[in-house]
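Encoded as structure tokens, the following chain is the form predicted alone, with no partner shown.
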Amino acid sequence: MIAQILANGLLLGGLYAAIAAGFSLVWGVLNIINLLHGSFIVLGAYGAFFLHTAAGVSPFAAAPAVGALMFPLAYALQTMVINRVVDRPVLITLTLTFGLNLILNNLMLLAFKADYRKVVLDPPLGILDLGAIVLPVDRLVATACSLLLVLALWSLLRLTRIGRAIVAVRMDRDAAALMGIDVRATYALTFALAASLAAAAGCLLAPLFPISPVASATYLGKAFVICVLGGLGSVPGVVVGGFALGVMESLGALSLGPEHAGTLAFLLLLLLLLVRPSGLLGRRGFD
């Protein structure tokens, strides 16, 4: 039983890492707590749902396309709206993203209603029976794709000029500007990249969890907890935080019941904040 619970937690944790990667990126680089993040995930899930319903496209195959479609929309939003207040105190940007999230969430409610939907794979992918552990193949594939998304982000930040520019702005935007980096353009690129990651993560969640605009707050809360657990400014920290939250929720469901699955995780989060406020792998700059 414990082995199965841990396996479930690790699979869930891989998905959580993809949920939080974009949120951590925006928070770390722009110093903005992006309350739109959960709605971007839900919007990506709807994209996968309608592509699957209309054309039979697998949600796993739809993730790159939906993420790419989100990129110019988020870039325009950042350039025309958020960049105007990005240098203001955090309360201003928090209020702005809160208002934008209300608008986007209500537009989704108007367009898609609040009814729960779900991508039903036909034929189903089945299960992988390892004796003491049984793993649903759809969740296994979704977790593998989620970790590939996070790996792609880590590679971009470490191995490309654009990625190094993002890291430079994260560490010291004034020094980055003196070195010729367009800080405003980097902000817009970072925000768009994070939104694309969120939409792609939504596609991976679509065959596993019900889709509804009301789920956006849940995803946003999990992203926030993962960033605090793993440490802001560390892509590996997002992975560690995601796995930690997934395992803690699974153990909490076993010990306290499914309705209190998150209680144990939040209690341990409070304990971690007392002894290590920077998180498990928190550090200056993305690594």
The other form holds:
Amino acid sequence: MIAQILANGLLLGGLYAAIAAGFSLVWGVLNIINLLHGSFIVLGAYGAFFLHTAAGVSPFAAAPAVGALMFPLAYALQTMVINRVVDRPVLITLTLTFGLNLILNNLMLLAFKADYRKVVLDPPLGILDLGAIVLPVDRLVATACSLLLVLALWSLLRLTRIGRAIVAVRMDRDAAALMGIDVRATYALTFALAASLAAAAGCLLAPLFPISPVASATYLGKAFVICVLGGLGSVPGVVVGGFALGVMESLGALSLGPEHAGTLAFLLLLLLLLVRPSGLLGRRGFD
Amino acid sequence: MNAPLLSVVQAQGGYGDVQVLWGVDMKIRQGELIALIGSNGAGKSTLLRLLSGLVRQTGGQIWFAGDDLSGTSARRRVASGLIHVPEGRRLFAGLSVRDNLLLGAHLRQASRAELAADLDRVAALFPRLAERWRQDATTMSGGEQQMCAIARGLMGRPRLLMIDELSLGLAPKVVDQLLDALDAIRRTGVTLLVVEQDVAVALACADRAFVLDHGRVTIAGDASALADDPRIRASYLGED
Ligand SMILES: Nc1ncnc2c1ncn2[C@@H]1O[C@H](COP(=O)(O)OP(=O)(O)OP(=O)(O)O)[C@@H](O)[C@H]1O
Ligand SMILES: [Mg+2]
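Beyond the form predicted alone, can we have the form predicted together with the partner chain?
Below, the chain from earlier opens the complete complex, with every other chain and molecule after it.
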């Protein structure tokens, strides 16, 4: 019983890591709380939905393509709009992303309607019966893909020249400029990367959860909690935070019923904030 | 006489509405070691930031290697070989010594082999860094961090390396090591502009020196002559 709950929680948590990774990246590097993030995820899920209905593309295969499509859109949005206020106080950038999110969300409501849609895999992927625990294969695949995405982000930041530049800008903008790094271009790249990751995560969610513009606030809320749980701005942080939230929700669903899963998670979050205000891993860099 | 490497003409600049530099004039020739001295708040760091493009220029000109840099990006200046080791070292926390050094070479289109050779060169210059390649750069001692900051600057292949607060907070023995390193750097043909609190040290190692006071160059000349200048002795060497 406990093993099954843990397994459910970990499967969910692996998905959550990809949901939060881009949000954490933008917060850390641009110092912007990007309220568009949940809508980027939902947009990605719609991408997977339409590719699936129109062309029968598996949502898992759609993830890289939808992510790549998102990149130039987000890059343009960042350079044309967000870069103009990126150095202003958080309240201004927050208001801007709030407004942009309102617009994007309303556009999605107009285009897609508020009804819930879902990608129904045909044939279904079935379950993996391990005796003590039973794992739905669709969730297993989604979680594995999600962790791969997060690993790819980590490798990019850790091992490449561009990634090092992103980390340098996060740590110290002026010192990064003294290395010859184009700080504005790095912001745009970071934002676009984060949006791509969000859209790809949305594709992975498409066969598991109902798709609707109204779901964006839920995803945004989860990204928030995960960042606080894991400590802001590090890739290992979102993995730890994601798993922590997944397990909490799964325990919450057991003790209070599925409809209160989120409530328990937030209660535990409040407790954690009292004990360890800097998150489970503390406040560290992208390492 | 060949043209100076850096020529600053009546440069003005500051932060927002606060003007700090009120017309700075300065010429530096290829291969010189120049000391920039002045009391706290005189504008030394601001001048270096103006030269590297972090502070907005509101007047005058900056010529470097034949080009007018006024109004150009920080990136462009790094690319042309004008490199600034900032006050407080400003190493990137959470990144290893090696990653910090590689960031210094960010703009160069260098092959792996070239980068490896340059890492070897700075390791030979500062053997203490070579023992700490994988360590978080900001967990090193102050002296090691300064070495790392200078080495990071060298990774960009500077023509003019500007170092702000070379010796601040460091033990005399470490300062001696840094001065030896500056000598070695100079012998490779790099021109140096060093901001130094310790005026005696500055004048002992430099060819020439500029004194900055309230955003203007008030005294300039050969370091040995300035060491005997009564104004300097009174104001900066603590004598009456
Ligand atoms: N970011 C800033 N915004 C506004 N004013 C600044 C800023 N940085 C420096 N100043 C002001 O500019 C003047 C010159 O400062 P600067 O740091 O260039 O002096 P300095 O000669 O390097 O002094 P020190 O020897 O203490 O390093 C000071 O009056 C300082 O208050
Ligand atoms: Mg200074």
